Structure formats: C-alpha cells, structure tokens
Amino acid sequence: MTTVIEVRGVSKQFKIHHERHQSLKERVLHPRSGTTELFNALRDVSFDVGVGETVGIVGHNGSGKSTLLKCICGVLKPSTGQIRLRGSLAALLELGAGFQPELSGRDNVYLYGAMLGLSRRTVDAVFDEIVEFSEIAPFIDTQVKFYSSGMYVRLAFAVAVNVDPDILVVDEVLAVGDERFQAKCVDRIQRFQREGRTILLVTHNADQVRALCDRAIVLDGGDLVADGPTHESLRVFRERLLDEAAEHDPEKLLGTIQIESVTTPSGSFEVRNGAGIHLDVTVSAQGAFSGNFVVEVFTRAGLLVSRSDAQGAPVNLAPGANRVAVDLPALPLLDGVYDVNLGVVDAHGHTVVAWREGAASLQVIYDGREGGIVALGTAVTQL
C-alpha cells in the first residue's frame, strides 16, 4: 500500500509562561521577573498512513490530538521530527479556523481556495457546489463573524469536500450542527472512503470512529499508546480513561471493578432471529459499589444497534465475585454477527468504572430473504 502520510519521531514542545511581563515598563524594570517551563504536546510520534486509509485519532482532552494535526497539516512546525506528505490535502481543523471574520461568506471560500492553491478559475467551477452543500445561501454574502457556529461548520466542511483533495483532515467539526447535516457529512466522507481517498478523523464520538475508521490510534499526555484495529484502539483508549479516574478520584472507584467472564447456559452464543438469549456476567470488585450496568450491540462494521439506558439497569456490588444476569430479549435482528460491549458506570451515568469490549459475539441466524440489520416484520394488506 502507499503510503500517504508519514509521520517520523515528531515532538512538540511550548514554552509555557508564568508570571510574565504585561507591559513594556515591566519587561524594562524587571528584565529577569517571570518563570516559563516547557511543556511537551507530542512526544517521539511515528505512523504511516495509506492511501485510502480512514483513520481515527482519539485522547482524552490535552493528549494532543489536535496539535499532531495541526503539525501534518503544517500550521505548527514540529520541535523535532519529520512528516511527509503526498497529494493534496483539505484540513478542517477548529471551529473556524483559516477565515477572515471581516470578509464574506463568499470571499472567505476563494480565499481559502486560494490557501490550498487553488486558481479562481478552479473555484469558480465547484463554487455552486459549496454553496448548496453549505445550505446557506442566503447569507454567503455576509461577513462571517455574523455566522453562528453551525453555519461556519457548515460553509467550511463545504469548502474542503468539494475542493477535491487527496487527504481529508477533520478534527471535531462533526460535533457541531444539527443531526441532519452531520449525518449529510458522514454520508460525503463515506463517499470519499469509495473513491479511495485518505481521511484523518478526531472525535470523541467512539460511534464514529467505530463506523468510519479501519483503524484508530490513541494519545495519552503526548504519546501514542495505540494503533491497530478500531476495536482495540478503543479498548486501549478506555482503560486509559479508566485509570486516569481512578487517579483522580480513587474513591470514586471504591476498588478495582472488572467484568471477568461472559457466560451462556446452553454454552452457545447462537441464537434464531426473533428469539432471546440469556447472558451469566461476572463481576469482580474489591469494595461496595452502587451503579448502573451497560449494553451496548453493534454490527461487525461498527454500526450502533442498540444501547441500554445507562439509569435503566442498576446494579449493587459486593466485595468479590458478583453475578449479573442479561437478558437479551426477543431479537429482532437478520442473519449476522453482532458484537456485546459491557459497561459498569456510576449512579449518574456520567463516569465509565468498567468496561469489556467485545465481552461476547451473538451469531444470529434468520432463515428470510430480507436486507438490513432489523427484520420489520412488514405487514402488506390488499384493500
């Protein structure tokens, strides 16, 4: 495979101040006052990217994500280190970022053409295009510093989409708008992944990454922890949540929480469309712990299924082994493989104390001809 991006031992430090200067007489009365320190975003990064590659980038906030970013697409020079890029590259990379508040909607797009070296005559030919996948006609020809932040989402995903580039570069812009326009993103960044282009994606969005990426990698404080497959990437990225918590808030935890064992009664995780299946979880905790238990089903290809209410299904752990019933009930589901993830959270549902990826694989079998992943059970009635 080409290689499309390559990333070479990249680290990135600040020079964070403290105590500094606030005015001219200061800096000249007190030339030596004030303290800085260093602070390392990236540490010793290397990866490759292959053409038409779609690869998630996920970290907790200040892992460095967005700064690895904005290094490949060279709006930050790395302290040390080297990256190499080919073909030509579309980057939406903050809320914003790259346009001129005090132009127009419709400057901003030739501008920001002109950024990627693009001629007016070049623009001028897919400008139509932006402006109807932007949905913001009427205002393309008011400044910008006017639009709210769904309409500079909207102008600036349009812009990078339709400019034709090799490698897409998003980083968190999906988690603004509504649901109806991200979905309307989705749906062009799959387009992209058909024709064979490459695509950087970060987002908190674990649903998205699972759905869109062949791959994932994960930061923690600078480093990269993980790449491989979007599943493990994902494992690796929540036991790191994990245990940051548990730094923080040991209390919280009140001890080491895990989900040791997936079990059946029959022993066979095969189960008929439309009937239910029962699962024997076992939990170990070394303290009394009150929270909620979590389900979640997904397609093989990443695509959510279904997910429990975090506030339905509450548990009580005592010290030791605990067993959890799970009753699956009544699938509706067609012919397929669909893989369980299993959750422990707290009381509120906010804060994850445990978790299994791929606790368990439901093989399910449906003897129709129906496509999709739910069978409806459609009735038709000639009247």
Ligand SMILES: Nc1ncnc2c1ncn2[C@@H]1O[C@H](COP(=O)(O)OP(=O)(O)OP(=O)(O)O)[C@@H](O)[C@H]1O
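Residue numbers count along the first chain shown, from 1. We call the rigid core whatever largest set of C-alpha positions still superposes within 1.5 Å between the two forms. Since we're looking at a predicted model, the values are computed, not measured. Compared with the form predicted in complex with this ligand:
- Core-superposed comparison between the two forms: the Cα of residue 262 travels 2 Å or more.
- Core-superposed comparison between the two forms: the CA of residue 48 stays below a 2 Å shift.
- Superposition of the core reveals a Cα shift of less than 2 Å for residue 69 between the two forms.
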Second form
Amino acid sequence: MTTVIEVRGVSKQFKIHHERHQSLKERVLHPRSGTTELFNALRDVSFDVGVGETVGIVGHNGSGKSTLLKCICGVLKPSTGQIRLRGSLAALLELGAGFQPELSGRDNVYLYGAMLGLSRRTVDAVFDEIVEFSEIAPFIDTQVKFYSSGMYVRLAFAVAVNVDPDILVVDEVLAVGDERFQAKCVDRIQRFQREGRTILLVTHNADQVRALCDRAIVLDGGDLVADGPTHESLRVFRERLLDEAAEHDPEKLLGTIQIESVTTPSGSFEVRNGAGIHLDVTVSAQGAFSGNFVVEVFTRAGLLVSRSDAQGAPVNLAPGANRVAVDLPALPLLDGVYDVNLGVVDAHGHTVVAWREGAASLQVIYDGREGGIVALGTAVTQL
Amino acid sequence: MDEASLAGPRERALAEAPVRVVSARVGLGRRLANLWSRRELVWGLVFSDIRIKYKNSALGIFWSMLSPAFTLAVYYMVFSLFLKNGIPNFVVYLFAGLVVWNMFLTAVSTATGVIVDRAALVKKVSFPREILALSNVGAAIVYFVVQIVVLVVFLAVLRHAPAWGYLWLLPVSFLALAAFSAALSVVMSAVNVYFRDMKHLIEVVLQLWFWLTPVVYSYENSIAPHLAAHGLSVLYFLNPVTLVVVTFQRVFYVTPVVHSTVTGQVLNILPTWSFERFFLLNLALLGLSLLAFVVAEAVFGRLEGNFESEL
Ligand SMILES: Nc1ncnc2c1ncn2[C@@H]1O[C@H](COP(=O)(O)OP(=O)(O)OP(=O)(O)O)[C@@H](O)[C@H]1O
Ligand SMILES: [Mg+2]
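For comparison with the form predicted alone, provide the form predicted in complex with this ligand.
What follows is the entire complex, opening with the chain shown before.
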C-alpha cells in the first residue's frame, strides 16, 4: 500500500511569552522584562497513513491534536522531525478555513481555491456544487462576517470536499453544523472512503470515531500513546481519561472501584440468536458505594447497538470483592462479534467511577438468512 | 462502479505523485523554488483585492489615481509657481519621478502590515507567507502601469516626445525597482509581526526617504555640486530609488541641461551620462536588488519560524 502521510519524529515547541511586548517602543523601554518559556505541544510523534485509510485522532483538550494537524497541513513547521506527503491536501482546521471576514462567500471560495493552488477555471467548474452542498445560496454574496457559525462551517466544509483532495484533514468542525448537515458531512466522508481518499479526523465524539475510522491515534500531553484499531485505541483513551479524572476527583471515588473480571458460567462467550447470556462481573471496591451500571454493546464496525444508561435499581457495593450479574436476555442480534463495554456511574449518573472498555466480546451465532444487525423475523406471505 | 475500480487509479496516481516535505528548516533554494511554483497566487491575490476594493464604485480604478493626481498638482504649484524653481516643463519632470516613487511607497507601506492583517489566513492555510507581501507589490505594479499610461497620454497631449534612444532603460530600471521594493516589503512584513509599531515607523522613514530622493527637486542642480566637492557623489546613489527616478526622468523629461524660466541661467537638471552608462548602472542595480531579494527571503524564512507565537 502506498503511504501518503509519513510523520517522522515530529516535535513541536511553542514559545510562551509572559508579559509580552509587541512593539519596538516597549521593547526598547523594557529591554529585559518578560520571560519566555518553551512548551512541548508534541513530542517525538511518528506514524504512517496509507492511501485510503481513515484515521481518527483523539485526546483530551490541549493534547496536541490540532497542533499535529497543523504540522501535517504545513501551517506550522515542526521544531524537529519531518512530515512527507503525497497528493493534494484540503484542510478544515479548527474554526473554519481562514476566510476573510470582509469578503463575500463567493470571493472567499475563489481565494481559498487559489490558496490551494487551483486555477480560477477549476474553481468555476465546482462552484455550483460547492454552493449546493453548503445550502447557503441566498447568502453567497454576503460578507462572511455576517454568517452564523454554522453557515461558515458549511461553506468551509463544502469547499474542502469539492476541490478533489487526495487527503482530507478535518479538525472538530462537524460539531458546529446542525444534525442534518452533520449527517450530510458524514455521508460525504463515507463517499470519500469508498473513493479511496485518505482522511484524518479529529473529533471528541467517540461514536463518530468508531463509526468512521478504521484506525485511531491517541495523543496525551503531546505524546502518541496508542495507534491501532479504533476499539483498542479508544480503550487506551478511556483508561487515560479515567486516570486523569482520578487525579482531579474531589471525592476521591475514582480508582477505588475496579471492574476486575467478566466471565460467563460456561466460560464461553458464544451465544445463539434469541438466547440470553449471563455475565458474571467481579467488582472490587475500597469502600461502600452505591451506583449504577452502564452497559454498551457495539458491532465490530463501531456501530452502537445499545446503551443502557443507569437503568434499574442501584447496586450497592460493599468494601472488598463484589459479584454482580449482568443479564442480556434473548439477544435479537445477527451473527458476528459484538463488543461489550461496562461502566459504573455514581447515583446521580454524572460521574463515571469505573470503566472497562471491551469487557467482553460476544460471538453471536445465527442460522437464518437475514442481513444487518438485528433479527426482526420479517415474514412475507402472499394473501 | 465498484469500489476497487474507484480506489485503484487514485492509488496508482498517488504512488507517482511528488513528495512534499514539511520540516523545521527549509533551504533557501527550496524556498525560492516553492515561491516560484506558486507565482500565479500572487496575481490571484492582486486581482481579487483590486476587484473587491473597487467593486462598489463605477469609476473603479480611477479612484486610485485621485491621490497621485492631487500630489502632482500640489507639488507643481508649490515648487514651480510659488518657489519658482525655474525648471521648464516642471510638471513632466515631476510626473516621471512621482510615478516611480508612488510605486515604491505603495508597495512598502501596504506590505508592512499585511501578515498581521491577514493573520487568520496565515494561521489556517499553508502557502508561502511572503506571497502576501508580494501581492501588495503586485498591486503597486498595477497602479504603476496605470499611472504610466496616464503619463504617456499626458505627454502626447503636451506633444512632448520622450528620449527614444533611452527607452530601453525602462524595463531594466523597472525590474530593479520591483525587485528592491519586493525585498524591502518581504522583510518589513515579517519584522512587523514582532514589532507592531513598525507600520508607523516605516511611514516616517518613507517620508524622510522621499526628500532624499530627487523627485521634487533636481539632484544635479542642488546636491551634486556639494557632494562632488567632497568626492562623495557615490553617497547619494546608495539610495537605490534615486537611480530609477533619474532614469525615468531622463527618458520622459529628456533634456539634462535647460535654461531657467526665471533667471535664464543654465541649469543642470539631470546627469549627462550616455545610454551605456545609464544601462550598466541600472543593470548593476537590478543585480543588487535581486541579491537583496534573495537575502530578504532568507531573513523571512528565519523570522517566519516563530510567527505562531506572535500572531
Ligand atoms: N500558537 C501557540 N502558542 C503557544 N502555545 C500553543 C499554541 N498553539 C497551541 N498551543 C498549546 O499547545 C497545546 C496543544 O494545543 P492543541 O490546540 O494542539 O490541542 P488540542 O488537542 O487540539 O485541544 P482541543 O481538544 O482543545 O482542540 C496546548 O496546551 C496549547 O496551549
Ligand atoms: Mg484542537
């Protein structure tokens, strides 16, 4: 497979000025005041992206995701290391495409096209498609400064996906559009995937990463801490989030509860369609705790089948080891492997105190001929 | 179409696509090559800027001529009518020099603030940043061309023929001016990111610079004798704009030696150099200006590395 993005030992240091002087006058008047500190936003990050891959980049706020994308786009230069790219690239960095507020949407589209190295004629050819996709035709000759943030992102996204890029880089912009537009964007991203384009996606929406990405990269404080199949990376990410939350937890609840093991009475996670499965969960607690269980079931493709959020009576955990039964009666699923995530939340349902991503993998067996995820038992009879 | 047939050609084309490298240090050669490959973006920016600027006015680009015309009228009245400098046809002399000066002034004064003004773009889209400064030089060139057209029409109306034999000086001299303006613009646009008051400082410097350039007075007549007396003639030509201004005056005003309209005395207005001498001097200036531009690119490359902490 051809590699289209090669990131090799990339580090980025920012200079942070304390008490900055931005004019010559001030610098002459205060020659030595103001200190400068170096801040590592990325540390020795390396990975490759092959043609046609869709890679999600996740990490908490300030972990360096946007910095990494900016380096890949060439907006920032890495302090050390290098990035090698093949093919054309269109980017939607945080908060849009760098439109000029004083210019109309139309002028901005042409300007942006020129920035990407496209001729006027090339932009002419796709201009109508851009406007149609963005659905802001009545405002295309209005100055961009009068756009709503959703309109702004619509136009930016429409431009980026209509200029035929080999690589599309998207940083958290999908969240701004309304639901229908988001669906449209996801749809377009999926079409890009089929067309063999390469996509890098930053989003805080884990479901979106699961649904769109084959692979995910986790950044934590500028370090690359995981790079692999989406569900594995997300597990690392969730664990890191929990560890981190534990440090800032006022009630010191986190870390006191652990989901130790998940087994079944027979020891097998195979289950026939229509049958139920009983999960035997061992939870250790350092103190008495009353909370609820969260159970998520995903397909391997990352589609959420079910999430039961803190339903039912709270479970009272005693100090020491506890056994909890999680029952999934009469699974209506078609054959395939389903991942189960387990979590414990406090009684208000606000704080996740324990989480186990990929607690179990269910192998569902189904003999019928229906396709999809759920067996509806559809029957067609002539009357 | 099935998926394999869609993905296949793209992958094959990509396997042969050239590799672009993003890294900390970009060599000067690659920098210039990069800039050259994006040259049409300069004109893209120039024309979109001009179109937008004059979109709402029917008279369009004529508004941009208003201020130079006014300047010309004022200087003509002050120096020729009130101060009676005695230079015949002074308006032609003035026009030839002002066209050159206006281009330099417009380029440098607009380019200085451009990186800061367009920070949104600089932080979001990847392109050689100096193109922003160069697009201001490009716009100045467009205005320059319009002014030259006006000057030619003006000369035709006055039935004042240029020095035909010296005409070939113009392209060389113009290129030298363009390269020097570009060099200074590129450096100033980057410096202004670090020292935001550079924009105001450069205005003052440019005013002073104007009076050091023989646009409203004659170099030969007023300053040359004093400098020559001390053997310092070369000093004056350290100002690169001077040679260009004098060349344009030689081409359009034509006569180096005239009789004062006030006293009837002989006035040495312009150097009496031969075409060859003018040509070689301009060629040398072009060479030096191109060198200055390469140095400016290197300086810009160094300063650019820290833009993200300043914008
Ligand atoms: N121009 C800059 N100058 C100084 N520090 C910066 C600059 N840009 C980013 N940083 C710092 O680098 C770190 C990483 O920032 P980055 O924007 O990459 O985070 P992120 O992962 O995208 O976060 P978020 O999820 O909030 O978008 C942050 O601590 C930020 O303060
Ligand atoms: Mg970000």
